[in-house]
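A single chain comes next, written as structure tokens; it is the form predicted on its own.
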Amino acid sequence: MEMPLDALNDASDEALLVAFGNGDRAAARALTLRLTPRVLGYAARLLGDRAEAEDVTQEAMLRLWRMAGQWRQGEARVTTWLYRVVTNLCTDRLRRRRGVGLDSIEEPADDAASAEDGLARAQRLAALQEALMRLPARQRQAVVLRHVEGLSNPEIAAVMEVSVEAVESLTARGKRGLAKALAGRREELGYGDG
């Protein structure tokens, strides 16, 4: 049986996973429209090229739709367990990767208006993301978590299945080793002196 068109905008992520392990496709597809993005997302800062964050996010959303069917509402979030599952593959395919050199990786595309705002802030996007690659790969996963995908520390502790105090350490660490690696560049991106 379905859920009420009306009903699927307002249920949980756990309620509509439950829903689709009992054959409604309409939940999946809901399910499938809120969550895709932001998985893409972190799987795109983690590792550096879109392209192979598709390959991850699909890969994570089938894993997610296999065990929809025995999962138990309750024991955790379903962003939690996704965000698990798609740092688990990022973390695959960047030690299969290990050597690879950052000019090989793409930067981000920019939809932006003016062509001057969108260089500027495919500058900004680009800086961050080199220095977010030069984080070793626990803090990058922190830091994104928390300040990109707006997760709170509980939430990041269950994803990397590490302590809140763990998740404090390695953000703060991440965000020392950021400013550092962006240190002596807020002209040359446009900050200026403020």
The other form holds:
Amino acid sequence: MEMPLDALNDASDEALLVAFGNGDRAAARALTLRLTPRVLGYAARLLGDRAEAEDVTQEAMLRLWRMAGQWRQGEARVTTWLYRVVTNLCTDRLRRRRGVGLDSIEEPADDAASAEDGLARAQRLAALQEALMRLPARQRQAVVLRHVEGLSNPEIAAVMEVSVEAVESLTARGKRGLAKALAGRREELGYGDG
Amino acid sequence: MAMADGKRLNDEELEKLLAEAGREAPLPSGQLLERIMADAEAVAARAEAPAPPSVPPAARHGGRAGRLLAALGGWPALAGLATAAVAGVWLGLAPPPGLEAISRGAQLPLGGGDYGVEEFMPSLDDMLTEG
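Now that we've seen the form predicted on its own, could you pull up the form predicted in complex with the partner chain?
Below is the whole assembly, all chains and molecules, this chain first.
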């Protein structure tokens, strides 16, 4: 019942999920290695907290395993479904977290922080994360899905369950908000004085 | 790269920064990957576990009484039996008027004796005395 290793690498997420629904453990391993980094990265951008992002990632993947048995190929993309679940889980967490100040937001860890270049990069990304956290949640989701995760507008519309026009509007407003929040930090961001 | 506001990042700069964030996504720890795979294993094992046999709950108590109860169909069936038994005792102690005539008739040979249709009808006197 298990797929050969080569087939695992070539198989689509959807085919792997159906295989896992039929009891194929190797398919679950392949999906875990393939999807976890994306899910964790997205959750970390929305939450600004590594530990919480890990919890959300585990919960989202657990929901994926539970629904594998009922997954029908061709109905939806696994990644779209996952991004939607993560978006909702993060929204719930942020609602519960209301009242917690921005000071508690963790700066992303960077292994190369000792090197000057790494430090500059870590500072840049920390500044960006701080600015992202100041955006309204929906704008942050749209901007991250479009420009960090690289999804197309129709895909984002499916994830956020809104129209493509709404996605365009959220992204545009989000980017304006980011530019405003980052104004005056050009040097820190490595862009000089402009 | 003209900018309306010298202090603000333009679209291109902002998108470059966001794309950099995408490349610098945090890597999942080995522990997280293990937890996720353990969840997958648990879900798969639960899906493969044989469905529990559909035995009436009474049979699970074991013992002779439990098996007898299960053979009768569990507690609901036993409740029906108990009701029927109580009703039988009640009819024996206080038969309603007319019942005796029916049971006497059932014991008579066919076409025999002084058995009349009017005996099936409760008399008006009975009705009056019973209120």
